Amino acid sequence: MAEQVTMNQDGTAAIESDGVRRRDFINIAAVSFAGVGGATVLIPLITQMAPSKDVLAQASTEVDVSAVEPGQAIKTVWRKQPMFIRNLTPAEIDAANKVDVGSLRDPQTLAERTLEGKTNWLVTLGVCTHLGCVPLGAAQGEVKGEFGGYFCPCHGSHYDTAARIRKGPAPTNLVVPEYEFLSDTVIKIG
Amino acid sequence: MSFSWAKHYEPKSDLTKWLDQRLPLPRLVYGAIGGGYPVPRNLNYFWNFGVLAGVALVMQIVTGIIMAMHYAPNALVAFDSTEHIMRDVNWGWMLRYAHANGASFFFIVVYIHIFRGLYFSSYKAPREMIWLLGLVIFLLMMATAFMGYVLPWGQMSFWGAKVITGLFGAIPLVGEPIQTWLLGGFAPDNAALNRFFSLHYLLPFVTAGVIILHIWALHIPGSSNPTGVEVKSESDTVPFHPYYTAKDGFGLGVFLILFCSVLFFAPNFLGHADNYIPANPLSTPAHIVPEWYFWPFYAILRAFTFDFFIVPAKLLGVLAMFASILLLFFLPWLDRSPVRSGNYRPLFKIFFGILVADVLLLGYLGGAPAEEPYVMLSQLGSAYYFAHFLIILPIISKIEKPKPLPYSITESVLGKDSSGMAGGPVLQPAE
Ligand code: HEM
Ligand code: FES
């Protein structure tokens, strides 16, 4: 479109058809516009996508433990997603204090998956860090897997009981949410 | 386009002489599929699966589109609706039936094709088109199925939503952020059931654009053939119409036999137990897998249980399952051998019957449950797949001695060609 660029000496435009002439800018500067404004019609087309105001306002949520015995696990929803809570026995606790850190996977102990003074208490979200099924495992009589603590059916993950994955194509241990204790027996996730 | 010898459309009365003048649409008709287009006079029966996979499309289109009428995208009613469809409106069951073992019976169809294609080599040149373009169906009529599986919102269609966008999560840094977007949420659920119905209504309508760019760029050499020498003269071709149209219609009812008997007799056989317990987010199924189509892909997906050097397992994963078929999109470039046909390539031959026996047990391994020795298999069963593309073709054209080439297709059916160059001495490829 642009020819040549030539200028008269004295730099006035040289005649219609070369140098950059008034219609070059006007192409440009139409074309820039357009361009930006079809780029930001694409943000609300985008992001309509993402979770709705609804969805983002799940408040957290509140679980009594009070009934659930060492050994015991139980699943709760938060965010429409599983969470496994689980009372660990003494020898659970050992099992996962003897793993040597630095030969996991994801390198995390138990006393970093837990609150202080409550290591006992393992709260995970209940999705496989690989794609996303509910390991087994909290239920009673539910398959544990190779290290006593959760098994994903679906690609086969085996998780310990610090629910850090061992073995299986998982990527990291599952995933520990934010949570606190409101009282000895209640646990406030999110 | 087309032979210098294709028959010109005439219209013959008043009527289809003013509509020719304004819209030539029988024109377009007569020259895309019937008298006057040419086509090789020895086609064989893998000939047909063009022409049955849109007929798959059309029926799929159909029964969709009047599924929707009585189905709603909701994640509170979308599997009573899908059962309200099954036992209270009138022929709904026939109509699901047909909708679901219609999704199966295409990719069976699309396979065939598929695998004629890689035999009789028809991506090589000049018709790399219309290969990439069948791809691009391909990739389109996954994504529509995918779709279509989650709509009844059954478990396995829960748990195959909430593993396929999981695949997005293996992404470094972004996956996560793009797996929620995806799914408008943390988990499948209404907004996620609720796009994933209107992409599944528009994405048929769009493979059907592709198609019709895929027969466009298919009419330009036109078809291939059994022998891969290309069209030399009249007396190797016969007009579309009736010839072809006959064969065809004699494949689809053949077709249609099969469908029909499935359809009546086994409607649940292709399907999956599980998909008709109503979709629970707590409880994932014991053996979770896609429908059956997927499973050579989901083989190779499970195949990677480890890391390696710094790329996580999970990534090599979905990475190698993308890369089984993105490879296929090089494959005109690839296979450097000038001969086409599968026929005239010994070593070919049996490297190809290889990979469809490696394909067929990767589908095995793919349904199988994720346990020893399905795994290792797997493993052994992807290396080969991805060997049998990158290494073994490029070294099997380089060293096969191809056997001789007919001079013409006339020549391959009568035994002789008189059109023409005397004689005819056999063409010997170049080595
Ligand atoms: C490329 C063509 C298509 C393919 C491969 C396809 C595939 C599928 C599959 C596999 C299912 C799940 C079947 C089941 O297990 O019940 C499904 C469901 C459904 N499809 Fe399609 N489909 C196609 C075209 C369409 C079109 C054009 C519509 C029109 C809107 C449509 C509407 C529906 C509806 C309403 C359902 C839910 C009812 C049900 O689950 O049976 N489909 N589709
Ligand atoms: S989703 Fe758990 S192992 Fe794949």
Given for the second form:
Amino acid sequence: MAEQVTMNQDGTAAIESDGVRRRDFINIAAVSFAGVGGATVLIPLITQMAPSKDVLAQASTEVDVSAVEPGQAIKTVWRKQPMFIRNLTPAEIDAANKVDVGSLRDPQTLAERTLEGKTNWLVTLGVCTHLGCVPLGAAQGEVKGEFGGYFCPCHGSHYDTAARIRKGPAPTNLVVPEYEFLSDTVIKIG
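In place of the form predicted in complex with its partner chain, output the structure of the form predicted on its own.
For this one, just the chain is written down, with no partner chains and no other molecules.
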């Protein structure tokens, strides 16, 4: 390490060094220590915000629909929420397709609510979009409302065969989650 002696303007001598001074080393060590300490605090904080294993296990579910006949619906559970899976009859499909979409509060066609090639299978979240009650109409003998789909007994929302809001206080249609067919008879939701 080369040192030079120079004179300041006031006549005092100053020693300049080309290498790392002791103060530089202390600054580098302090910043490094603070960085390691910060990482030690942040890693557990960020890790605890990740979803737990039981939540990840519920991220998707598979449902066998081989026993569901046309005109029938089943209830299942996904993410602790009720799900309705309905096998629509040709008459229910025709009734849903005949509705003027422009007259609906939440305009959607049946094709937008089902998968291409599987328009007879309607998969919806079984929660009324008004205040979160569970509508009737999925089980045998339950009231299906004025439009043959679902009826919410809490405040009187009526849904049609495509689970679209037609009457009552619900602002939107029943929610269609992300789903896919793994085979002709198995649906994966989520």
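Whichever C-alpha set is largest while still superposing within 1.5 Å between the two forms counts as the rigid core. Numbering follows the first chain given and starts at 1. In this text, all values refer to a predicted model and were calculated from it rather than measured experimentally.
Visitor: Once the two forms are fit on the core, has residue 66 moved its CA by at least 2 Å between these two forms?
Guide: No; that C-alpha moves by less than 2 Å between these two forms.
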